[in-house]
Amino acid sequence: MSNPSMPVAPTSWRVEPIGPLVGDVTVRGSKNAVTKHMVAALLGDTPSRVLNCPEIGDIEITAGMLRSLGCEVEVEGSAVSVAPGAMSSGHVPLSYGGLNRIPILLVGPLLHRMGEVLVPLVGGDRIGPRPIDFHVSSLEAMGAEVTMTPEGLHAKGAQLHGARIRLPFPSVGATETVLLTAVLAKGRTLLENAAVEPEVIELALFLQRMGARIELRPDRRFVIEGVDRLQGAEHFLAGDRIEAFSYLVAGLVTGGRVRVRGCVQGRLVTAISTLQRMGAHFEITDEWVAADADRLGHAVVQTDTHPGFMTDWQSPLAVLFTQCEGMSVLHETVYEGRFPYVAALKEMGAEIELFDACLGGRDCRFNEASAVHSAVVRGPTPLHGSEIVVPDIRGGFAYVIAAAAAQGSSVIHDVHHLERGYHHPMEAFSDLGLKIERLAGPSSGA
């Protein structure tokens, strides 16, 4: 892998509208979970294979992290293995930092394996605050000794214990950090107010493969009995839920028809609930869900915790707003700083207004904070063609969307942010009929 200090390769693409978007999309393994699975991987003695991976950005960020330690990682197409085998360093390289959230996550693992250990702060797309102060509470109510140097975090723990760790808010990050470290350490760990998304229980699930003693208990509560050590496992990862949701909404968005295959009804229970709701129509079959609709109406939509609406959902959400009859509401509980999108998609036309007062749903942890945590779009308006330079992941593909549904050609720089995070993005545009075009021209740095 290239040294990941170095700036990435200015990307853009011209969009050329043609019409709706038709056609069929494989969705692959969840982002969110295969770089999860790669650190559990460190907990075992023998080697463990992730299976139905993403060709991902966030891979091959996450394997130069775990190589740099000293263990063995093997990329070959959607199959990802790692061997931890005799790892040599607790420490992971500084040019690591700001690139994702995984660093925090190999705190636990790292302090079983080395006692010792060194991670560079965390990084990822530009929502808001990604506070660690969570993953540290829980870590040190384990036993570790966690102290924040200008360099990152550093933390020693030679026999780290359960414990019984509540968590402020449900947070996914903090919930698989105690998960990942609890099930070697000695004794039980009762973890309260947990997050329980699909990818969080996936996690679970692989560990308890691999040997780990996981309950999930009511009210989102895990029971952990550390265990006195664990071996590899083999694991297929479920279909993505964020990029099945974004394609059907692309069909939708552009009047067209998409069928997502490889992501299971069950994983879009409230997202398909949502766009029902609006006036999608559905077909549902083991193998794929297809949507399409005659007329959108408005919609007051609130994002939460599992099984909540996902916050990954909503910035393609906000962009089929656009295209719906009547004033929709957005309100996002979920992180604070969820809305750089909306800017572009003003300049192309769409009316949006954003607040920061809790609209459209009880108030929320942002309740009488000045964060700007709702938006009100006035549907439909037509969208023009546009340069636009892309902030984050789901942002990016918010602005492929609306380009797609747009009069006249789209230049989106920095799409980059895409590659990371969603397999083969611009062939499946492709597929479904948007005109794509590569290009290289100057970063702006975002």
Ligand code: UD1
The other form holds:
Amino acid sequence: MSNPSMPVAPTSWRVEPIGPLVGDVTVRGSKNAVTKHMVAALLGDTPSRVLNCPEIGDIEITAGMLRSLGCEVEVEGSAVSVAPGAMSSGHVPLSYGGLNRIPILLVGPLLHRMGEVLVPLVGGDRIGPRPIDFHVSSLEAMGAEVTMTPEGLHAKGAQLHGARIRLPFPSVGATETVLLTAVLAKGRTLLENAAVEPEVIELALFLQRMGARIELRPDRRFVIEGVDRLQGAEHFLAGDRIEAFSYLVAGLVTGGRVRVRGCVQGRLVTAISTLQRMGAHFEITDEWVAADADRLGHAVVQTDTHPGFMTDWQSPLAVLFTQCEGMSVLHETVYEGRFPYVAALKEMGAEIELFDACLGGRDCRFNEASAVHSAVVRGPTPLHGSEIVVPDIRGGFAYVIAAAAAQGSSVIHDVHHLERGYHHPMEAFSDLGLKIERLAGPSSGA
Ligand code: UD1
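Same protein, the form predicted in complex with the named molecule this time rather than the form predicted on its own?
Let's see the whole complex now, leading with the same chain.
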């Protein structure tokens, strides 16, 4: 087996700004949905197929984990097939620790199939502490015995049962853990304060297609009646709303116009209304969404759970704010610690101040903590090229669009983070006219 901790070699890009980015980008199904569908496939007695998948490193990482459990996984272009068949193990190799958020989501399905599970500790992007306490307490409420060891999470429980669970915060991952576990548990599960992000609903619909009994009630409540068996299903993934927004902003920040295909308007409602408030013009059809602007003004934006302004849209927006007129405010209420990318933007000339206070909206749950979670951005400020190391997927995209809007070339190290989460980002940017040269060699070590 190839080393899972290094699915894509560290790579650097030299970015040469060319002026406005103009053209078309087609996005595929969302990164935040595809791997969850692969996990759901473990619950079926027959194979499942997921279509319109992006070609991203996260799929290879997840496929490697599933294969190590005895599943057959085929990745052919945009189609991923998972045949759970005769699973041979409930232990995910520890070498998969720290790569993405999938191991914790495997616990419920693996308990149903194997009765005993060992998964390495979760990783994902470096955005705050990303604890798993909601997952663990939900699994325990459904009858799992969970022990944390230095290597990972060990769980036992052959006969899981339904439970009444209330999440302290509408966590996407914990909601998915509950859905993926409750569908085959004995009896009814009532999940309150659940996440209702489009990718969560998409997973629930996939499970329903597999034969699960899931109801979505008003006020963030799911009711799940456990069934005895599920069969495989097929699903064409809906477009990635994070990529769609990011490329629309890439056009706006360079004074250009990007037309995004493959992501329906309904997934971008808050993104579109926010950019409209700032002065962007939209053209929207059933096939595409395009944005441009003569002049962009400042805004006050607070990230939130769906249908609020998505936290993954925050870093491209911060770059856009550097090119808008006036003082803009960003209040991050979903994750503490989601502003590490700002330091490099400041080195490029951005005028951004960070605060631990709740600015621009109601007080959030980070009010009492000393977490830095608000930013004030002054614009328009000329940016200049720089040498930057990508901290995580979303910060990485922000750096590329900052480099595209800057004067002079930039070298961006560790862009393999981008390739874990975006479908062929280099080709997409090149199609929009950006000059990117791939530099071989080791990362800068950050
Ligand atoms: C997912 C997305 C990520 C997105 C986020 C919020 C994937 C792979 N990633 O991440 O892109 O930004 O939803 O829309 O789908 N929390 C706890 N304890 C827990 C679980 C979560 O305190 O057990 C907290 C987190 O620290 C965070 C908040 O809840 O502050 C939201 O996290 P969550 O919604 O779970 O994010 P992910 O599912 O990890």
